[in-house]
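Just one chain is shown here, as structure tokens, and it is the form predicted alone.
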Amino acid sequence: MPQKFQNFINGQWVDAKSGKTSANRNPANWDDIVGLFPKSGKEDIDEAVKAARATYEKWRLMPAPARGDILRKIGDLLVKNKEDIAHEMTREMGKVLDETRGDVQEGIDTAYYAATEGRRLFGHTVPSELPNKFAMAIRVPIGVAGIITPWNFPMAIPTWGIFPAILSGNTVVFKPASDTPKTATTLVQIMMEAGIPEGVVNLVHGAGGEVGNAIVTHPDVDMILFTGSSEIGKQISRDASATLKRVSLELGGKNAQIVMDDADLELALDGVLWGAFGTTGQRCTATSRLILHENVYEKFMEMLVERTKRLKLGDGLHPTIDVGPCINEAQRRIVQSYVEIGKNEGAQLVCGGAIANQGDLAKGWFYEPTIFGNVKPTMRIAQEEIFGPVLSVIRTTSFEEAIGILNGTIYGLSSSLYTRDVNRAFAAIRDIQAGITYINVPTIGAEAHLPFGGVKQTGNGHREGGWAVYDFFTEWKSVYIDYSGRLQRAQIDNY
């Protein structure tokens, strides 16, 4: 029989209130069952959130650096068990071993960051207008935090959110997304074992609808951390404005890399290929669009689909394999409807285009690596997130075209140029739209003590990530201390 799972609520493993579960599968393998997770509802977010809000009070007072010592232990312990994790999440979520072990390794670096973070809550200390008088600005914690997180990067993510929340004093009621339940169960395990106490981080399984929108209404939750799709962004933006709760949302992408004709074409090509095709294309900062200056295209074109048609399919657990399955059966059917979609507009299909279920793939939701040459910039293929491994390759005249070109979404999350032009560098830093700009790099790749977000309508303007999450998970607080033994009036005596 699979291994059942349970919620982790007030420092106690326990079954969701229906008595329900589902089964994890193997995205890989679908008669693989990884385990039985709970199907929870509001009841269980109710008595989760009652146990972070009554933690709450006392959490708060544990000193940063104290909350930063049981970070630094979750980091060991992680670094610890940092194989054992990639190889469950590949066989939970699909991507190949390297790509989870960098995922498990991302957390640990957030770990670490997050742990000096406790002694650098950094205010501020400026001169007050009137005399015998101090003044400060100090970081004090919100309360409770819900954490909801999507599965493709499912120790990442959570962390991003969690351990920030917690080192700035908040408690936290954490759901992970559906298809990764496991990892997420680890994680928590291993925060329980560094000596985090009974209801800092509350741990609680279930679908969006029942579990994420109790999270999202329920009114002693404070703030919402989200990372997913734009439209469930922008619901939960509503639905949280109910109570004017704090609401971090990280959503989609369209990125873009830009290759000119001075670029370093098998550099270029390296870097395409890692951004289009790594985690199969379902990254918020994957490489979906190709802008190729018209001097090089056809070559490029060339060089890439050659490389394209060597990717291996398969299981992520073993070596050989470069590119692994779609997430789940209905993430494939999103693929191929958009594949459909670019030969209906017209768009050259040059490589790829078909699910891939011959022999050991029959059992997985693979799908084929696939480019679309002479696309236009209006073309669906080129404006809608598809989250799967198909790339649009758009021919252009100039850098500035090229640059109107990348920004002409309504997404603004990664960007990319390759070029030997240290001007067209600095202009493209300058000019493009979006939360990251790589130069001579791939669109992903992101650092975990730097922030990462977006604009235009991939956030709403908070970022993850970096000294800047931190913002977002502490209030701050103006302090007046007057020596002076009399009243002064601030605007009045002083003038």
Given for the second form:
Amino acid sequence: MPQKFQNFINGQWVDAKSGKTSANRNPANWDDIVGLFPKSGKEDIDEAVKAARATYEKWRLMPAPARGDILRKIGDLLVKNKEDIAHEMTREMGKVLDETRGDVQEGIDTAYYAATEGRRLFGHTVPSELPNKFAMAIRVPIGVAGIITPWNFPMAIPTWGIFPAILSGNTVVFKPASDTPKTATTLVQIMMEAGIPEGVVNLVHGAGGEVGNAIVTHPDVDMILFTGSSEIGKQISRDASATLKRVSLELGGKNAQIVMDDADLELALDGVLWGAFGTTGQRCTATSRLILHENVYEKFMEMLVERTKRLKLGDGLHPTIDVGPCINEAQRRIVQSYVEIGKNEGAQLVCGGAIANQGDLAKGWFYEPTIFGNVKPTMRIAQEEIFGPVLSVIRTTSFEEAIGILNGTIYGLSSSLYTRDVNRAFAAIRDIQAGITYINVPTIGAEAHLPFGGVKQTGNGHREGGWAVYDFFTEWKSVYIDYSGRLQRAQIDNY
Ligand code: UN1
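Got the form predicted alone; could you also share the form predicted in complex with 2-aminohexanedioic acid (UN1)?
Let's see the whole complex now, leading with the same chain.
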């Protein structure tokens, strides 16, 4: 019998009130059931929000450096358990071990960053315009945060939200993706072991439609941090507006790597292979377009196809594997449908383009790493996020045209330029419309202490990560202290 897991509300492990569960399966072998997880609903969210609200009144009073001390312990425990968590995560969501280790490491980095932020949380002191008067602006916590996270980074992304939220003095209702409930459970167990008080972090498993929606519409939830698809992000934005919640959205991308004719082609090749097929292309920052200068087009395509065909698909727990499965059947179907769309649009399929189900791959959601050549910038496979191992290659004649093509989508998350020309590098940094620009680095691989997020329809202007996320999780309070002993009227008595 597979192990049964529970929600975590107010310091107790509890079943969903419905009593229902659903099976979470290994995407590399669907016979392997990772566990049974609660199918929760609005009534479970009501309990979780009640606990988070009540606990907030105590938690916000704990000094931030003391909250930071607990975050340091969380980091230490993640270090201690890194290898086990990485194995469990690969089994749960399929990406290869090196990558799941990196995912845990990103959580560790985020924990230690948050720990030190407990001794900063800087505000501003400014002079008052009146004599014998003091003025400052301080950061204060906001209340209850709903954190709704995706399955592609089951450790890193929850930590990006939860750690700064609680360090800032907020409490949390956490709904992880229904494809990765096990990693989320482990994260919560570690937080409890490190000494996070009961009720500060509440975990509720279940489907986005029920559980996610109940969080977003709950009048006692003050803010929502969501990472996922643009479609759901827009829905959340609409639903949250009824109670004027603060919402941070980290959504889709159609990230491109430009390779100019003066680039180090071997370096650019390593970059695009990693950016396009790492995590099976299932990153919001994945390279899904390659914009290739015509002078190197044929040569680079030959190198690229040769290396892509050598990528080994399989269970990410085996050290020889390069690329794991798609997360589930529905995702693989989307990938397959985009390949059909690309063919119908007249793009040239140069490798892959089929489900991979031979031998060991028979019971997993595998799809061959796929490349389309001669893609036109307006084709759907060059415009829409696919979230799978599909790369669209677009030919360009100039640097200026390449930047125009790169900017020519509704998204603006990550971007990359390979060139040896420093002038072009700086022009690209200025002109590319994206939240992240890499020079001679692929579109994936952001570091945890820098702001992470995008422009245009990738988000709504907030950033996850680094110092910037603390702006989302705190409110500014301006404070004036008059020690003159008399009424002093600003703008009036001094002019
Ligand atoms: C994502 O793309 O979904 O920048 C998150 C990276 C990782 C996080 C990616 N540190 O590739």
